[in-house]
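The chain below stands alone and is given as structure tokens, in the form predicted alone.
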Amino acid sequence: MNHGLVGKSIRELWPATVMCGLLAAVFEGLVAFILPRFQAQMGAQILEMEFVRRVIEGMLGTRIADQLGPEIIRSIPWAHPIMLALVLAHAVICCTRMPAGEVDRGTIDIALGLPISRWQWMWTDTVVWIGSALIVIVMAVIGNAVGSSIVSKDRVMGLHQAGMIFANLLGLYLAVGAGAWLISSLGNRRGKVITTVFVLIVASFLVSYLEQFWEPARYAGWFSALSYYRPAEVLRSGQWPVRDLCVLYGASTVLWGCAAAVFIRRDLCTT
């Protein structure tokens, strides 16, 4: 790896990484602290309302029983749209920097003039990106643990549970990020690339939510990356979601490989 390029990537990514990581940690901590009280006081009454029940099931991506059990409560912070928006926004910000961001800023000619190959550039940026992703998700896990511990030590997820959630969320993050990188490698304007990725993410959210309400939407469930991220099911079963992890990490590998192939072979310039 090129140390100068590592420094450049870190300088560009650290503001978004710190901001998204802190916001994710604060959100996880607050929700983990508030929800147990919500469960005790209002859980049964809310579940009696069919529409609200369906909304919760749509958010969690799974059916729930007649009460909000501890596994469901623990999973809500990880499946909440705000948490997912923070994590996926970081992925999109990081993975649209290169090459679309460089072309958009008019600095691609300078970057390509460095004494490194495009493959080295891609690999170096990927290592820094994954490192920043780990920081964001670890901060979220710490925030969740702190918020849960304030309520009760028993509310804190064990290493096994935290590891499953961490691996599943990281897989979702990498799949979305690699997809954003592929679109970035095909585009010249970062704004258009981000808009395209945003539309695809929203479509994925809609498919995942509609699966719980509308039978035909279940046939399109394979399209949604969120169909392979089910923290409620993971915590309830206590088993590693091997199939979902294979799909997410496999998809991220294929998408990243396609992005690298396009970037290495594509003619790039500022004109």
Second form
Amino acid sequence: MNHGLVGKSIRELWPATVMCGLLAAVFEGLVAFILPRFQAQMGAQILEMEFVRRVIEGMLGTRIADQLGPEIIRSIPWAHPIMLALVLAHAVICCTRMPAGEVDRGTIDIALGLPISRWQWMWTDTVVWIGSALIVIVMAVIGNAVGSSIVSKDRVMGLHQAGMIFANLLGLYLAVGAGAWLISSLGNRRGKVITTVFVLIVASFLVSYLEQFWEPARYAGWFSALSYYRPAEVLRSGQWPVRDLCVLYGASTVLWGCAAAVFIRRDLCTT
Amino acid sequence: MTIIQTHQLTRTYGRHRGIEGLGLDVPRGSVYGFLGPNGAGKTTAIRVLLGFLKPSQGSARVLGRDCWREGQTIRQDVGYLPGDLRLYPWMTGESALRWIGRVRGLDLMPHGRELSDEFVLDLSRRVSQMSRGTRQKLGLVLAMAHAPKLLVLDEPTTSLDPIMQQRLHRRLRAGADGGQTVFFSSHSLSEVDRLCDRVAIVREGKLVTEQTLATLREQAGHWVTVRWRDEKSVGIEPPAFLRLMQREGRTWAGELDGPVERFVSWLEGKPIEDLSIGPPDLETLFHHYYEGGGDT
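What's the form predicted together with its partner chain like, now that we've got the form predicted alone?
The next block holds the full complex; its first chain is the one shown before.
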């Protein structure tokens, strides 16, 4: 790894990492603190409404019974759209910087004029990206633990549960990030790349919700991110989601590999 | 020794015109002018030489290495100033020097400071607060700070004031005298005339001519003005090597083709009152090439 490139990547990523990490921590803490107070009320009233129940099922990626058990309540902060938006926004910010962001900003000529290989650049940026992803998700886990511990020490997730959620969320994060990187490798305008990724993410989440109400949408279920990120199921079963993790990490590896292949071979310069 | 060598180098991309069959030989220690009007393909050629773009056909070698496959090694010994220079806005001059130094694995601060003093550049300012000219000066400092074997400068004097242009020329000349090679892309004819040893002229992606400046000067016509002593002499038939542009009263003015001596011999014994012969008119020659009059 090139130290100069590491320094540059860290300098460019730390503001987004600190901001997304802090917001995720605060959100996790608040929701973990507030939600248990409404557990009984939610079970009794909200779930009686079929539509609301299905929306919650779409969000959690699993069927819920008539009662919202403690595991379901505990999983809501992890599947909440705000939490996912914060974490995935970080992935999109990080993974569209290079090369689309560099070409768009016009700095690619200066960077490529230096004695670094494209592979070296890709590899260095990936290491810094994954490092920053770990920071954001760890901050969210810490926020959740702090919020839960205020309610009751028993509500804090154990290491095993936290590990499973962490691995599942990181898998989702990496898959979205690697996809964004591939689109970035193909593009020259960061705005267009971000828009494309955003549309794909929204479409993917939309499929999860549509599946609950519209039978044909189930055929597109494989495209739904929430089919592979199911914190409620993970917490309820206590089993590692091996299939989901394989899909997410496998997709991340393939997408990242394609992004690297495109980036290394393509023509690059300010347009 | 040849520092840059291209053979039948062709690059087309998208809707933009690229370069076609470009053959260049840039000798070590020369200041090599790469001239052409806007859109002639100068920047495309430079991007191929630096490994940003893959050649469609032909070969390009810099410092004896293949530009596309061995770009990283080549760039170790190359300093590059892009034509449309954009720097990271959060950097200061000093942090940019430190960053590039870390990437190159060198301490660039001592030489960088020396260069910034020469170009009157405040290294503590942020790039985002710099004027275009100041950013250009920083770009030059960053390109030259590691004393590369080859300097590739794409229209470097754009937005530099005349004093800075002069200092840059002096610095480049000194570098070339010390064995550094300068590949100097420009569309300023007078600048290339002042600075370069050799010049390649490209038009519409193709090489029009590649010569030493001395040869070009020999080819360039001289502007001649002759004032005859009497009205009778005005009727004299001009020689074939003088293209008359003006014929007013007793005065002839026109462009001389070939050596001055021939014209002076022709004038011998003729009744002239006054004669002026200007320096070789490179500008006219360049325009001739630019506008499609030269060989392709």
